[in-house]
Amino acid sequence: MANTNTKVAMVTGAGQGIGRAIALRLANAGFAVSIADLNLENANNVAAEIEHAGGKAISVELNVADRDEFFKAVQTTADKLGGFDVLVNNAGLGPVTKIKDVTPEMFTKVMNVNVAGDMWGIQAALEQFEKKPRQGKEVVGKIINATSQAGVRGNKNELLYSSSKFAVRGLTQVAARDLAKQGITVNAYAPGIVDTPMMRKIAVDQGLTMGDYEPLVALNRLSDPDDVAKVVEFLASDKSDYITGQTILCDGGMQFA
(Lines of atoms letter the chains of each structure in order from A and count residues from 1; the text may use other names and numbers.)
(Lines give C-alpha, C1' and ligand atoms only; values in the text may rest on other atoms or scores of the structure.)
Protein backbone atom coordinates (compact mmCIF):
# COMPACT_ATOMS: atom_id res chain seq x y z
CA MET A 1 0.00 0.00 0.00
CA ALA A 2 1.35 3.42 -0.95
CA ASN A 3 2.39 5.73 1.85
CA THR A 4 0.43 8.95 1.26
CA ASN A 5 1.71 10.84 4.28
CA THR A 6 5.48 10.43 4.50
CA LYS A 7 7.80 11.32 1.65
CA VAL A 8 10.55 8.87 0.81
CA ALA A 9 14.16 9.75 0.06
CA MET A 10 17.06 7.54 -0.94
CA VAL A 11 20.62 8.73 -0.26
CA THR A 12 23.57 6.93 -1.85
CA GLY A 13 26.88 6.77 -0.06
CA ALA A 14 24.94 7.39 3.14
CA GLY A 15 26.99 5.13 5.38
CA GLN A 16 29.37 7.88 6.44
CA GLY A 17 30.44 11.48 5.93
CA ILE A 18 28.23 13.85 3.97
CA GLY A 19 25.80 11.09 3.00
CA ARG A 20 25.18 10.16 6.63
CA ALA A 21 24.61 13.81 7.55
CA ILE A 22 22.12 14.18 4.68
CA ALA A 23 20.25 11.04 5.72
CA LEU A 24 20.01 12.18 9.34
CA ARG A 25 18.80 15.65 8.39
CA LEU A 26 16.18 14.33 5.95
CA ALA A 27 14.95 11.87 8.56
CA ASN A 28 14.67 14.71 11.07
CA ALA A 29 12.66 16.64 8.47
CA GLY A 30 10.15 13.81 8.33
CA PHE A 31 11.32 11.76 5.36
CA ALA A 32 11.46 7.99 5.43
CA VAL A 33 15.02 7.37 4.30
CA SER A 34 16.72 4.57 2.39
CA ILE A 35 20.39 4.35 3.39
CA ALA A 36 22.19 3.04 0.30
CA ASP A 37 25.87 2.22 0.54
CA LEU A 38 28.47 -0.19 -0.78
CA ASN A 39 29.33 -0.94 2.85
CA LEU A 40 26.16 -2.57 4.18
CA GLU A 41 27.41 -2.57 7.78
CA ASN A 42 27.79 1.22 7.71
CA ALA A 43 24.36 1.54 6.09
CA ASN A 44 22.82 -0.65 8.79
CA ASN A 45 24.36 1.51 11.51
CA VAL A 46 22.97 4.75 10.06
CA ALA A 47 19.53 3.22 9.55
CA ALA A 48 19.56 2.01 13.16
CA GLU A 49 20.59 5.48 14.33
CA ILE A 50 17.59 7.00 12.57
CA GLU A 51 15.19 4.36 13.89
CA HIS A 52 16.52 4.82 17.42
CA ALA A 53 15.75 8.55 17.15
CA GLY A 54 12.17 7.79 16.17
CA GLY A 55 12.52 8.03 12.39
CA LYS A 56 11.88 5.53 9.61
CA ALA A 57 14.80 4.06 7.66
CA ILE A 58 15.98 0.99 5.80
CA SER A 59 19.45 0.01 4.60
CA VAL A 60 20.25 -1.13 1.06
CA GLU A 61 23.54 -2.47 -0.24
CA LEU A 62 24.40 -0.68 -3.49
CA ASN A 63 27.25 -0.35 -5.94
CA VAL A 64 26.10 2.73 -7.85
CA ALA A 65 28.24 1.80 -10.85
CA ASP A 66 26.03 -1.24 -11.45
CA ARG A 67 22.90 -0.16 -13.32
CA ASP A 68 20.89 -3.28 -12.48
CA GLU A 69 21.77 -2.93 -8.77
CA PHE A 70 20.64 0.69 -8.81
CA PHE A 71 17.25 -0.13 -10.30
CA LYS A 72 16.82 -2.95 -7.78
CA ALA A 73 17.77 -0.71 -4.84
CA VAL A 74 15.32 2.00 -5.89
CA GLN A 75 12.54 -0.54 -6.38
CA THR A 76 13.28 -2.08 -2.98
CA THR A 77 13.13 1.37 -1.42
CA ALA A 78 9.77 2.12 -3.05
CA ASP A 79 8.35 -1.25 -2.02
CA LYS A 80 9.51 -1.18 1.59
CA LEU A 81 8.87 2.50 2.32
CA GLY A 82 5.71 2.89 0.29
CA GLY A 83 6.80 5.34 -2.39
CA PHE A 84 9.68 7.26 -3.90
CA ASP A 85 10.00 11.04 -3.92
CA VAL A 86 13.66 12.12 -3.72
CA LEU A 87 16.95 10.64 -4.90
CA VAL A 88 20.21 12.06 -3.57
CA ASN A 89 23.09 10.88 -5.76
CA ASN A 90 25.74 11.46 -3.12
CA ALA A 91 28.14 8.51 -3.56
CA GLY A 92 31.46 9.32 -5.18
CA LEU A 93 35.21 8.82 -5.36
CA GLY A 94 37.76 11.63 -4.90
CA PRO A 95 41.22 10.56 -6.05
CA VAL A 96 44.20 12.91 -6.21
CA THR A 97 45.77 12.45 -9.64
CA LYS A 98 48.60 14.19 -11.41
CA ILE A 99 47.96 14.36 -15.14
CA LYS A 100 50.64 11.82 -16.06
CA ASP A 101 49.42 9.34 -13.46
CA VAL A 102 45.86 8.82 -14.72
CA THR A 103 45.41 5.31 -16.10
CA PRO A 104 42.56 3.82 -18.13
CA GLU A 105 41.64 1.68 -15.12
CA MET A 106 41.43 4.72 -12.82
CA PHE A 107 39.40 6.62 -15.41
CA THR A 108 36.91 3.80 -15.79
CA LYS A 109 36.49 3.32 -12.04
CA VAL A 110 35.97 6.99 -11.19
CA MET A 111 33.72 7.78 -14.13
CA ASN A 112 31.60 4.68 -13.52
CA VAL A 113 30.93 5.77 -9.93
CA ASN A 114 30.81 9.57 -10.20
CA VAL A 115 29.13 9.96 -13.59
CA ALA A 116 27.53 6.70 -14.73
CA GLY A 117 26.29 6.12 -11.18
CA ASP A 118 24.34 9.38 -11.36
CA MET A 119 22.95 8.46 -14.77
CA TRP A 120 21.70 5.08 -13.54
CA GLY A 121 20.22 6.79 -10.50
CA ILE A 122 18.37 9.29 -12.66
CA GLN A 123 16.98 6.48 -14.81
CA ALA A 124 15.92 4.39 -11.82
CA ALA A 125 14.27 7.34 -10.09
CA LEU A 126 12.48 8.32 -13.29
CA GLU A 127 10.97 4.84 -13.51
CA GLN A 128 9.36 5.42 -10.11
CA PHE A 129 8.35 9.04 -10.73
CA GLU A 130 6.52 8.09 -13.94
CA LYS A 131 4.24 5.81 -11.91
CA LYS A 132 2.97 8.73 -9.84
CA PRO A 133 -0.16 10.64 -10.87
CA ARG A 134 0.44 14.36 -11.23
CA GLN A 135 -2.03 17.01 -10.17
CA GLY A 136 -1.69 20.21 -12.20
CA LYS A 137 1.87 21.50 -12.21
CA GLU A 138 3.01 19.95 -8.94
CA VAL A 139 6.49 18.52 -8.49
CA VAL A 140 6.29 14.73 -8.38
CA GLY A 141 9.97 13.94 -7.86
CA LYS A 142 13.37 15.43 -7.11
CA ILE A 143 16.86 14.33 -8.08
CA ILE A 144 19.78 15.92 -6.26
CA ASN A 145 23.31 15.25 -7.47
CA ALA A 146 26.63 15.73 -5.70
CA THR A 147 29.09 17.75 -7.71
CA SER A 148 31.87 19.73 -6.01
CA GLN A 149 33.65 23.04 -5.83
CA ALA A 150 36.16 21.12 -7.97
CA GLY A 151 33.38 20.72 -10.52
CA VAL A 152 32.98 24.50 -10.78
CA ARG A 153 36.69 25.33 -10.92
CA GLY A 154 39.45 22.93 -11.92
CA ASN A 155 41.71 22.19 -8.95
CA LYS A 156 45.38 21.29 -8.97
CA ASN A 157 46.12 17.54 -9.06
CA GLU A 158 42.45 16.69 -9.52
CA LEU A 159 42.27 16.08 -13.27
CA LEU A 160 40.14 12.98 -12.95
CA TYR A 161 37.96 14.07 -10.03
CA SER A 162 37.31 17.58 -11.37
CA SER A 163 36.49 16.19 -14.82
CA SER A 164 33.94 13.81 -13.34
CA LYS A 165 32.31 16.53 -11.26
CA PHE A 166 32.12 18.95 -14.20
CA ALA A 167 30.32 16.12 -16.01
CA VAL A 168 27.83 15.85 -13.14
CA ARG A 169 26.93 19.51 -13.59
CA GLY A 170 26.31 18.85 -17.28
CA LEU A 171 24.10 15.83 -16.79
CA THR A 172 22.20 17.73 -14.08
CA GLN A 173 21.37 20.51 -16.53
CA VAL A 174 20.35 18.12 -19.33
CA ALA A 175 18.16 16.03 -17.05
CA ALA A 176 16.55 19.18 -15.63
CA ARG A 177 15.56 20.34 -19.12
CA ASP A 178 14.38 16.91 -20.25
CA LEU A 179 12.29 16.13 -17.16
CA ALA A 180 10.87 19.53 -16.22
CA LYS A 181 7.55 19.06 -18.04
CA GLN A 182 7.00 15.83 -16.10
CA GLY A 183 7.20 17.70 -12.80
CA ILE A 184 10.68 16.46 -11.91
CA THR A 185 13.40 18.83 -10.71
CA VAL A 186 17.10 18.07 -10.96
CA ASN A 187 19.69 20.09 -9.07
CA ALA A 188 23.19 19.69 -7.69
CA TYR A 189 25.12 20.74 -4.60
CA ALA A 190 28.81 21.62 -4.67
CA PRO A 191 30.65 21.23 -1.36
CA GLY A 192 34.12 22.59 -0.73
CA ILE A 193 36.50 21.34 1.95
CA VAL A 194 34.39 19.12 4.19
CA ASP A 195 35.81 17.32 7.22
CA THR A 196 35.09 13.75 6.11
CA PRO A 197 37.15 10.54 5.83
CA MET A 198 37.42 11.04 2.05
CA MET A 199 38.66 14.62 2.40
CA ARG A 200 41.16 13.67 5.09
CA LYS A 201 42.58 11.04 2.72
CA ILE A 202 42.81 13.63 -0.06
CA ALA A 203 44.77 15.91 2.28
CA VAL A 204 47.21 13.11 3.10
CA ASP A 205 47.60 12.25 -0.58
CA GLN A 206 48.50 15.89 -1.28
CA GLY A 207 50.93 16.05 1.63
CA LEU A 208 48.73 18.52 3.53
CA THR A 209 46.81 18.76 6.78
CA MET A 210 43.15 19.77 6.95
CA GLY A 211 44.22 23.06 8.53
CA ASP A 212 46.19 23.93 5.40
CA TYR A 213 42.90 24.37 3.54
CA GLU A 214 41.39 26.98 5.86
CA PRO A 215 43.02 30.02 4.14
CA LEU A 216 41.21 28.99 0.93
CA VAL A 217 37.81 29.52 2.56
CA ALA A 218 36.38 33.04 2.94
CA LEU A 219 34.57 32.06 6.15
CA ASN A 220 37.93 30.83 7.48
CA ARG A 221 36.68 27.45 8.65
CA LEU A 222 36.26 24.05 7.11
CA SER A 223 32.82 22.68 6.42
CA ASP A 224 31.04 20.25 8.68
CA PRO A 225 29.02 17.57 6.82
CA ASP A 226 25.83 19.10 8.22
CA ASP A 227 26.61 22.40 6.44
CA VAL A 228 26.15 20.49 3.19
CA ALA A 229 23.19 18.50 4.48
CA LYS A 230 21.28 21.72 5.14
CA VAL A 231 21.53 22.64 1.46
CA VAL A 232 20.34 19.20 0.40
CA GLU A 233 17.44 19.42 2.86
CA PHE A 234 16.38 22.66 1.16
CA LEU A 235 16.62 21.09 -2.30
CA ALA A 236 14.56 18.10 -1.11
CA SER A 237 11.85 20.32 0.37
CA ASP A 238 8.94 22.08 -1.30
CA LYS A 239 10.77 25.37 -0.72
CA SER A 240 12.87 24.58 -3.80
CA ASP A 241 10.02 23.54 -6.09
CA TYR A 242 10.70 26.38 -8.54
CA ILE A 243 14.44 25.64 -8.78
CA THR A 244 15.84 23.23 -11.35
CA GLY A 245 19.05 22.75 -13.32
CA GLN A 246 21.11 24.63 -10.73
CA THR A 247 24.33 23.91 -8.90
CA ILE A 248 24.42 25.42 -5.42
CA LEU A 249 27.89 26.09 -4.07
CA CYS A 250 28.19 25.34 -0.35
CA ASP A 251 31.92 25.90 0.04
CA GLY A 252 32.12 28.71 2.59
CA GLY A 253 33.21 31.17 -0.07
CA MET A 254 36.08 29.36 -1.77
CA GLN A 255 34.83 30.98 -4.94
CA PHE A 256 31.90 33.02 -6.14
CA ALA A 257 29.81 32.02 -9.15
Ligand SMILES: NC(=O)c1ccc[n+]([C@@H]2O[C@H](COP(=O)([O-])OP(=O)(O)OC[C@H]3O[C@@H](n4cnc5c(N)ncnc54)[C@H](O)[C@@H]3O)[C@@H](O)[C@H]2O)c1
Second form
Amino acid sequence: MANTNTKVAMVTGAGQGIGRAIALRLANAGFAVSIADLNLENANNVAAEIEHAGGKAISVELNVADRDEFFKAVQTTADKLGGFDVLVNNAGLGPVTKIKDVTPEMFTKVMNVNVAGDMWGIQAALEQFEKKPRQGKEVVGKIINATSQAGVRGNKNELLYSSSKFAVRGLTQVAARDLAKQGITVNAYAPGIVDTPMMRKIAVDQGLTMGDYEPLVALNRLSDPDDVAKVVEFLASDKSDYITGQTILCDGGMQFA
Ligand SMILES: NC(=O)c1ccc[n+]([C@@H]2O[C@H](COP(=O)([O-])OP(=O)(O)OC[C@H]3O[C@@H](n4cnc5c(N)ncnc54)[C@H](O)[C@@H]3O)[C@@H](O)[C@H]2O)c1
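Given the form predicted on its own above, produce the structure of the same protein in the form predicted in complex with this ligand.
Zooming out: every chain and molecule, the one shown earlier first.
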Protein backbone atom coordinates (compact mmCIF):
# COMPACT_ATOMS: atom_id res chain seq x y z
CA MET A 1 0.00 0.00 0.00
CA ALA A 2 1.30 3.43 -0.88
CA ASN A 3 2.87 5.35 1.99
CA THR A 4 3.52 8.97 1.17
CA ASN A 5 5.49 9.76 4.36
CA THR A 6 8.19 7.11 4.21
CA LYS A 7 11.07 7.71 1.80
CA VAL A 8 11.80 4.90 -0.63
CA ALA A 9 15.24 3.66 -1.64
CA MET A 10 16.21 0.94 -4.07
CA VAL A 11 19.61 -0.74 -3.67
CA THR A 12 20.96 -2.93 -6.47
CA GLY A 13 23.18 -5.89 -5.63
CA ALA A 14 21.69 -5.78 -2.14
CA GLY A 15 21.54 -9.56 -1.72
CA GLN A 16 24.98 -9.67 -0.08
CA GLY A 17 28.11 -7.71 0.76
CA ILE A 18 28.14 -3.91 0.65
CA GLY A 19 24.64 -3.68 -0.89
CA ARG A 20 23.14 -5.70 1.95
CA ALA A 21 24.83 -3.47 4.54
CA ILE A 22 23.50 -0.36 2.75
CA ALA A 23 19.97 -1.78 2.66
CA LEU A 24 20.07 -2.60 6.39
CA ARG A 25 21.35 0.90 7.25
CA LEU A 26 18.78 2.69 5.08
CA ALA A 27 15.97 0.57 6.55
CA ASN A 28 17.22 1.43 10.02
CA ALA A 29 17.21 5.11 9.03
CA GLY A 30 13.50 4.82 8.16
CA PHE A 31 13.58 4.18 4.41
CA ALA A 32 11.31 1.58 2.83
CA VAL A 33 13.87 -0.40 0.86
CA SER A 34 13.71 -2.34 -2.39
CA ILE A 35 16.30 -5.12 -2.42
CA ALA A 36 17.18 -5.67 -6.09
CA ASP A 37 19.55 -8.46 -7.05
CA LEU A 38 20.29 -11.02 -9.73
CA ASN A 39 20.12 -13.57 -6.93
CA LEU A 40 16.46 -13.48 -5.82
CA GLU A 41 16.95 -15.93 -2.97
CA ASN A 42 19.55 -13.69 -1.33
CA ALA A 43 17.36 -10.63 -1.99
CA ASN A 44 14.41 -12.38 -0.31
CA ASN A 45 16.57 -13.17 2.72
CA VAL A 46 17.71 -9.55 3.14
CA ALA A 47 14.14 -8.25 2.74
CA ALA A 48 12.96 -10.78 5.35
CA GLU A 49 15.78 -9.71 7.70
CA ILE A 50 14.62 -6.07 7.43
CA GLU A 51 10.97 -6.93 7.94
CA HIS A 52 11.87 -9.14 10.91
CA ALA A 53 13.63 -6.16 12.49
CA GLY A 54 10.47 -4.04 12.05
CA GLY A 55 11.44 -2.28 8.81
CA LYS A 56 9.74 -2.17 5.41
CA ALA A 57 11.31 -3.98 2.44
CA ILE A 58 10.49 -5.78 -0.77
CA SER A 59 12.73 -7.92 -2.98
CA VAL A 60 13.00 -7.61 -6.76
CA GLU A 61 14.85 -9.87 -9.18
CA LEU A 62 16.97 -7.65 -11.42
CA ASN A 63 19.81 -7.89 -13.89
CA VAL A 64 21.04 -4.29 -13.99
CA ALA A 65 22.51 -4.85 -17.47
CA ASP A 66 18.98 -5.25 -18.86
CA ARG A 67 17.48 -1.78 -19.44
CA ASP A 68 13.84 -2.93 -19.66
CA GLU A 69 14.18 -5.00 -16.50
CA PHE A 70 15.65 -2.01 -14.69
CA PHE A 71 12.73 0.25 -15.65
CA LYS A 72 10.27 -2.46 -14.54
CA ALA A 73 12.06 -3.01 -11.22
CA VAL A 74 12.02 0.71 -10.45
CA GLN A 75 8.33 0.95 -11.39
CA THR A 76 7.50 -2.07 -9.22
CA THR A 77 9.37 -0.46 -6.34
CA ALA A 78 7.50 2.84 -6.75
CA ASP A 79 4.14 1.03 -7.00
CA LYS A 80 4.66 -1.30 -4.04
CA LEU A 81 6.43 1.12 -1.70
CA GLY A 82 4.51 4.24 -2.69
CA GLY A 83 7.21 6.46 -4.17
CA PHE A 84 10.81 6.65 -5.28
CA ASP A 85 13.43 8.88 -3.65
CA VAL A 86 16.87 7.25 -3.77
CA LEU A 87 18.60 4.82 -6.13
CA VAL A 88 21.83 3.16 -5.03
CA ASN A 89 23.56 1.69 -8.10
CA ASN A 90 25.67 -0.74 -6.08
CA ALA A 91 25.72 -3.95 -8.18
CA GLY A 92 29.05 -4.61 -9.85
CA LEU A 93 31.52 -7.21 -11.05
CA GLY A 94 35.15 -7.25 -9.90
CA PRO A 95 37.34 -9.15 -12.33
CA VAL A 96 41.11 -9.45 -11.94
CA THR A 97 42.60 -9.30 -15.43
CA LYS A 98 46.11 -9.21 -16.77
CA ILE A 99 46.26 -6.88 -19.79
CA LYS A 100 46.80 -9.68 -22.31
CA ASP A 101 43.89 -11.74 -20.95
CA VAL A 102 41.05 -9.26 -21.48
CA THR A 103 38.65 -10.54 -24.16
CA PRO A 104 35.82 -8.73 -25.96
CA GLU A 105 33.36 -10.98 -24.10
CA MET A 106 34.78 -10.00 -20.70
CA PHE A 107 34.80 -6.33 -21.71
CA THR A 108 31.15 -6.45 -22.78
CA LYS A 109 30.00 -8.32 -19.68
CA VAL A 110 31.77 -6.09 -17.15
CA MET A 111 30.95 -2.80 -18.88
CA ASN A 112 27.31 -3.85 -19.27
CA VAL A 113 26.97 -4.39 -15.53
CA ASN A 114 29.33 -1.76 -14.06
CA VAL A 115 28.71 1.10 -16.51
CA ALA A 116 25.57 0.51 -18.60
CA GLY A 117 23.77 -0.79 -15.50
CA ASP A 118 24.31 2.58 -13.81
CA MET A 119 23.10 4.43 -16.92
CA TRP A 120 19.86 2.43 -17.11
CA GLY A 121 19.39 3.01 -13.39
CA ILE A 122 19.83 6.76 -13.80
CA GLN A 123 17.29 6.79 -16.65
CA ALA A 124 14.75 4.69 -14.76
CA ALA A 125 15.10 6.76 -11.57
CA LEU A 126 14.77 9.98 -13.58
CA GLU A 127 11.44 8.75 -14.98
CA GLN A 128 10.13 8.55 -11.40
CA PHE A 129 11.75 11.76 -10.12
CA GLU A 130 10.19 13.77 -12.96
CA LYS A 131 6.72 12.80 -11.71
CA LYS A 132 7.35 14.29 -8.28
CA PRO A 133 6.06 17.75 -7.35
CA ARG A 134 8.87 20.09 -6.31
CA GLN A 135 8.87 23.05 -3.91
CA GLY A 136 11.36 25.73 -4.97
CA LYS A 137 14.88 24.34 -5.28
CA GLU A 138 14.42 21.33 -3.01
CA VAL A 139 16.15 18.03 -3.77
CA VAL A 140 13.60 15.51 -5.03
CA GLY A 141 15.83 12.57 -5.85
CA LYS A 142 19.26 11.12 -5.18
CA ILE A 143 21.33 8.73 -7.23
CA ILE A 144 24.35 7.12 -5.58
CA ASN A 145 26.79 5.03 -7.62
CA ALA A 146 29.41 2.49 -6.53
CA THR A 147 32.84 3.24 -7.85
CA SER A 148 36.03 2.15 -6.05
CA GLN A 149 39.44 3.37 -4.93
CA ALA A 150 40.40 1.50 -8.13
CA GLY A 151 38.28 4.06 -9.99
CA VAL A 152 40.30 6.92 -8.52
CA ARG A 153 43.81 5.52 -9.18
CA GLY A 154 44.61 2.69 -11.62
CA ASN A 155 45.16 -0.61 -9.81
CA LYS A 156 47.61 -3.31 -10.92
CA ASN A 157 45.98 -6.23 -12.75
CA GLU A 158 42.63 -4.47 -12.91
CA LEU A 159 42.63 -3.01 -16.43
CA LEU A 160 38.98 -3.81 -16.97
CA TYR A 161 37.69 -3.19 -13.44
CA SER A 162 39.55 0.08 -12.90
CA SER A 163 38.44 1.34 -16.32
CA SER A 164 34.81 0.56 -15.57
CA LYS A 165 34.99 2.29 -12.18
CA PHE A 166 36.68 5.38 -13.71
CA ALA A 167 33.71 5.45 -16.11
CA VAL A 168 31.34 5.41 -13.14
CA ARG A 169 32.97 8.61 -11.83
CA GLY A 170 32.57 10.12 -15.29
CA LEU A 171 28.90 9.29 -15.62
CA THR A 172 28.33 10.49 -12.04
CA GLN A 173 29.79 13.92 -12.89
CA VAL A 174 27.83 14.27 -16.14
CA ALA A 175 24.53 13.16 -14.63
CA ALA A 176 25.09 15.52 -11.67
CA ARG A 177 25.48 18.49 -14.03
CA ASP A 178 22.60 17.46 -16.30
CA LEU A 179 20.10 16.77 -13.52
CA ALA A 180 20.99 19.47 -10.97
CA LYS A 181 18.35 21.95 -12.16
CA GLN A 182 15.67 19.28 -11.64
CA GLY A 183 16.66 18.90 -7.99
CA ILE A 184 18.44 15.58 -8.42
CA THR A 185 21.86 14.95 -6.87
CA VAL A 186 24.22 12.30 -8.21
CA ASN A 187 27.23 11.14 -6.19
CA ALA A 188 29.49 8.12 -5.90
CA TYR A 189 31.19 6.20 -3.11
CA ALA A 190 34.62 4.66 -3.50
CA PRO A 191 35.31 1.80 -1.09
CA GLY A 192 38.75 0.27 -0.50
CA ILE A 193 39.27 -3.32 0.61
CA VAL A 194 35.94 -4.46 2.00
CA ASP A 195 35.40 -7.90 3.46
CA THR A 196 32.78 -9.25 1.02
CA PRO A 197 32.50 -12.34 -1.22
CA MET A 198 33.74 -10.21 -4.17
CA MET A 199 36.88 -9.01 -2.38
CA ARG A 200 37.69 -12.45 -1.00
CA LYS A 201 37.60 -13.80 -4.58
CA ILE A 202 39.78 -10.92 -5.84
CA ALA A 203 42.35 -11.78 -3.15
CA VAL A 204 42.40 -15.43 -4.26
CA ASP A 205 42.66 -14.41 -7.95
CA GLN A 206 45.63 -12.19 -7.10
CA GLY A 207 47.29 -14.99 -5.12
CA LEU A 208 46.96 -13.00 -1.87
CA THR A 209 45.20 -13.26 1.47
CA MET A 210 42.90 -10.51 2.74
CA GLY A 211 45.53 -9.65 5.38
CA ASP A 212 48.07 -8.89 2.64
CA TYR A 213 46.09 -5.73 1.77
CA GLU A 214 46.26 -4.25 5.26
CA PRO A 215 49.57 -2.36 4.79
CA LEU A 216 47.97 -0.48 1.85
CA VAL A 217 45.42 1.07 4.21
CA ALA A 218 46.54 4.07 6.28
CA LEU A 219 44.11 3.27 9.07
CA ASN A 220 45.67 -0.19 9.15
CA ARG A 221 42.51 -2.28 9.03
CA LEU A 222 40.34 -3.69 6.28
CA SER A 223 36.86 -2.30 5.75
CA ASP A 224 33.65 -3.77 7.06
CA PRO A 225 30.67 -3.38 4.65
CA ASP A 226 29.05 -1.12 7.24
CA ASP A 227 31.95 1.39 6.95
CA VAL A 228 30.72 1.97 3.41
CA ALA A 229 27.03 1.81 4.30
CA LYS A 230 27.48 4.72 6.74
CA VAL A 231 28.77 6.92 3.90
CA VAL A 232 25.89 5.90 1.64
CA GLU A 233 23.41 6.64 4.44
CA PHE A 234 24.85 10.18 4.55
CA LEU A 235 24.60 10.53 0.75
CA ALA A 236 20.98 9.31 0.88
CA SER A 237 20.04 11.73 3.65
CA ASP A 238 19.18 15.43 3.48
CA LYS A 239 22.52 16.12 5.21
CA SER A 240 24.15 15.78 1.77
CA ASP A 241 21.65 17.96 -0.12
CA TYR A 242 24.35 20.47 -1.13
CA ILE A 243 26.74 17.82 -2.48
CA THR A 244 26.57 16.64 -6.08
CA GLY A 245 28.92 15.19 -8.69
CA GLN A 246 31.35 13.98 -6.02
CA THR A 247 33.10 10.72 -5.33
CA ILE A 248 33.48 10.12 -1.60
CA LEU A 249 36.47 7.89 -0.88
CA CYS A 250 35.77 5.58 2.06
CA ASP A 251 38.90 3.42 1.86
CA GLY A 252 40.60 3.96 5.22
CA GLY A 253 43.21 6.15 3.53
CA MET A 254 44.40 4.22 0.46
CA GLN A 255 44.04 7.01 -2.09
CA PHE A 256 44.16 10.72 -1.42
CA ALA A 257 42.24 12.63 -4.08
N1 LIG B 1 34.36 -5.39 -1.86
C2 LIG B 1 35.20 -4.42 -2.11
O3 LIG B 1 36.32 -4.40 -1.54
C4 LIG B 1 34.85 -3.29 -3.04
C5 LIG B 1 35.78 -2.25 -3.20
C6 LIG B 1 35.46 -1.19 -4.03
C7 LIG B 1 34.26 -1.17 -4.71
N8 LIG B 1 33.37 -2.20 -4.54
C9 LIG B 1 32.13 -2.11 -5.30
O10 LIG B 1 31.03 -2.20 -4.41
C11 LIG B 1 29.93 -2.87 -5.05
C12 LIG B 1 29.49 -4.05 -4.19
O13 LIG B 1 30.60 -4.93 -4.04
P14 LIG B 1 30.57 -6.22 -3.09
O15 LIG B 1 31.97 -6.43 -2.66
O16 LIG B 1 29.49 -6.12 -2.08
O17 LIG B 1 30.21 -7.34 -4.21
P18 LIG B 1 29.59 -8.82 -4.06
O19 LIG B 1 30.04 -9.56 -5.28
O20 LIG B 1 29.93 -9.39 -2.74
O21 LIG B 1 28.03 -8.57 -4.14
C22 LIG B 1 27.50 -8.04 -5.33
C23 LIG B 1 26.02 -8.31 -5.42
O24 LIG B 1 25.60 -7.82 -6.69
C25 LIG B 1 24.79 -8.79 -7.33
N26 LIG B 1 24.91 -8.66 -8.78
C27 LIG B 1 25.96 -9.00 -9.57
N28 LIG B 1 25.68 -8.75 -10.85
C29 LIG B 1 24.43 -8.23 -10.88
C30 LIG B 1 23.59 -7.79 -11.92
N31 LIG B 1 23.97 -7.87 -13.20
N32 LIG B 1 22.37 -7.30 -11.59
C33 LIG B 1 21.97 -7.24 -10.30
N34 LIG B 1 22.72 -7.68 -9.29
C35 LIG B 1 23.94 -8.17 -9.56
C36 LIG B 1 25.30 -10.12 -6.82
O37 LIG B 1 24.31 -11.14 -6.96
C38 LIG B 1 25.65 -9.79 -5.38
O39 LIG B 1 24.53 -9.96 -4.53
C40 LIG B 1 30.43 -3.25 -6.44
O41 LIG B 1 30.03 -2.29 -7.38
C42 LIG B 1 31.93 -3.25 -6.28
O43 LIG B 1 32.61 -3.04 -7.50
C44 LIG B 1 33.65 -3.25 -3.74
